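One chain comes next, on its own, written out as structure tokens in the form predicted alone.
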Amino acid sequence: MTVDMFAMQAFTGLSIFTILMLMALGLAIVFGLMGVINMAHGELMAMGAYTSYGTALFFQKFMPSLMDAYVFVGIVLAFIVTSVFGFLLERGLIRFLYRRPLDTLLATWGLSLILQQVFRQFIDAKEVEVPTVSWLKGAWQVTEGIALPLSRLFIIVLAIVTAAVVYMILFRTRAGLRIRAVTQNRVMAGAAGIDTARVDALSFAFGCGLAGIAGSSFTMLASTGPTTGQQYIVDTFIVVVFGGVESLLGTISSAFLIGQMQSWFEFGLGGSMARASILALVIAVLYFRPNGLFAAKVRR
């Protein structure tokens, strides 16, 4: 294998890693903090993608001269829309189902089906494409045989910035301190005066917002349809469980490992065999480390 081929496969794995990480960060916060199995997380990703799509249409019609800047507005709006939806979802449904994981699974799975139908009915039953801004077209020609698409480079930078912001919020702010306290010991956190219900609501909203950012970035790679989220939800759960439910570092590391494995396995084995091989490897690892590769020590 040539150096150019090796570099391109590694870059493809890095591109897969960014989407998985953005999706998994939000799910890790929701699943790790509250034990909520949110099967509608993929539809929240699609909601973020459709928000970016709507933003692009708005800029095309009313502010065409600013079209090159819609990407940033779309990312911010995707985060806001999915965060607000997540907050209302937690207050209206999820908070009544805590400590009932199977009920949350069924309820959010039903919600995912409802959202898919809403997307079909009120947006478009077919897949839609978001126009690429001029400064993200083309590729960076590193060498004669290595060309890195600018859109994928932008997503990688966005993922790094998002991960850094999440780290700063969780480990450098009082809100993050409360979240980590509730995660480690909910009873003692409540006894110390922390409003655990408020922490749950804001954390769920924040996790949903991260899914919105993932959806916004996804529009730069492929078209968006009503079932787009379902293509990633299983992989996202695998990333979270494989890395360790309560470990942010584990989630990021797991997303990187699975992204690279998917790239290399698909190159050597094909799509179906690649997914089967990854699942078999994950199952083998979880057999010996049932709490994940980087499981955090917490008290329940």
Contents of the next structure:
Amino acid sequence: MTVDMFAMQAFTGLSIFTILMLMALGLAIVFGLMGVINMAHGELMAMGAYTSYGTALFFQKFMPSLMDAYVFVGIVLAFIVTSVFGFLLERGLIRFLYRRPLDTLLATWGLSLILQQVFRQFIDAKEVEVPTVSWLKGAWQVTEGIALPLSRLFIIVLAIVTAAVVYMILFRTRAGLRIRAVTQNRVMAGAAGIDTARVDALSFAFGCGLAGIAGSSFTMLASTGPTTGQQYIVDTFIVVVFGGVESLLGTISSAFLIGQMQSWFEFGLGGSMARASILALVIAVLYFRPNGLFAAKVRR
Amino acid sequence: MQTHIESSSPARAAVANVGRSRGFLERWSFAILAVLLLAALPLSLDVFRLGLAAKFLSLGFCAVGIVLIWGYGGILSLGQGVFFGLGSYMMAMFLKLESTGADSSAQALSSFFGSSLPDFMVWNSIEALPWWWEPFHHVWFTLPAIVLLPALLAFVLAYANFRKRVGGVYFSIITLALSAILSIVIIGQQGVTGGVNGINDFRTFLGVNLDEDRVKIAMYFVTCVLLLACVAVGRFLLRSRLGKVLVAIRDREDRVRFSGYDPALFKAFVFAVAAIFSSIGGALFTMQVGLASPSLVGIVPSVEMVIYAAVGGRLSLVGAVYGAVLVGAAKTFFSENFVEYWMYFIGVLFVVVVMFLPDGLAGLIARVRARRSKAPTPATAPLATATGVAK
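Rather than the form predicted alone that you just supplied, could I have the structure of the form predicted together with its partner chain?
Time for the whole complex; same chain goes first.
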């Protein structure tokens, strides 16, 4: 194996990592911090992707001169749409089920089926493709044999920025402090004057918004279909569980590991078997480290 | 999230058939089911509809198992499709090998290629029968394997996880990953598994033609009797002391552990029993529908099986059978009339049952009865601990 191939393979892994991480960050907040199993997380991602798609169509039709900038508008809109949806979802459904995590799983699964059919019926039953903006076309030719596609580089930057923002919000703002307080001890947080119900709703909405961003960036790599979300949901959950719930750093590291494994295994085994063996490997690892690879050592 | 909630459960007791006074429907539920399945349905349906009913009933095996492990064990398995699939594929492998050996066209094909391989292997230019196909030439290997292999897999997997105290939603996610793995492998290894098309095109079981009406009706009765037997086994388990320990584990696992029991062993045992039920269902499904398909193995069907149990009532073994038949019938109805609304229907069903009918139809009956007898309405108690407790 030459250095070039090695670099390209690692870069592919890095690219898978960023998508996994963007998806898993939202889930890490919703599932890791709040303990809510949202099986519709994948569909929220698809919703973000469709929002980007809609934005692209709108720009193409009405403001073709500004087409180059639609990417950013798409990302912001995707965040807004999915987080508003997430807020309504929390108020309308999730909050009644906080004490029944397994029931939340089933109810959100039902929701995911409904959303899939909505996508299929009202948007398109086939996969839709978003036009690539001009400045993301092409690749950065590092050396003779290494060409890094610009769109993937952009997503990597986006992922880093998103992760940094999530970190800042959780650990450097008042709102983040409240979220962490409610996570650690709901009753005491309430006693200290924090409106726990409001914090729940907002953090859920925030997690859903992150799924929207993931979906929006996903459109730059692949086409979006009604079942796109379902294809990714298991992998995303596995990333969060593997990394150790309640640890953002764990989620990021595990997304990195799984992304790299996916890339290298695919090289040797082919795509589907790579996925299967990674899932099996994760189950095996969880046997030895039930709380995930990077679990915080806390007393429960 | 630490949410230990004491279960205040007259509702639980009422639906669980261990309570004080029970209504006619509850007391005779097993007998009513037996009469319905063995007399009412066969007398009122034609052979085609009876075949459909048998198909739903084979899925009912999974639902009965889910009631055992989820309703009473607090373990939500999203991987019953795996065990259903194992049973289904093992039976299909046996049937395929038998029909490959007997079929004249297959023999012509095999003499041409110089080997007697199932047709899809020939198409995928597989040269020799994989070693793990070999034992499935024999019926006396296949039938015990359908019972034992899934049980073994389920027990090892469950015991390993429960011993490490991986439970609740984590175990659900692991079972979810398991069903993803099996369906990916089946679809990926087309040459030896039949891939997306599955294994199909077989007609005989030990020389008996499965397409004949007479045989179909007989198979229906075999399915019903086995299903009733599974329900009976489930009832026996729940009424035994094992059942008591199981419910205790569901409601307060640490207390049971402190009392000197090994909860992992109990949970893994019940999980294995549920796996056996699913596998038997899968084998019967394959014999009657003539197909083993990855579309019944993956995540979507596995989660759908949970809704069968939830509709019937997660605490009612008998209810699970009704749930499977009702949801299955609804699916057929929608696909015959307006396909596009099926997803809405099942989606809404998930939400509504979880939100408003956590004890399913059985809970509804108990609630109606309680209201009529003007007793304090029991079924409104929150369903907290039955679903396991998040860490």
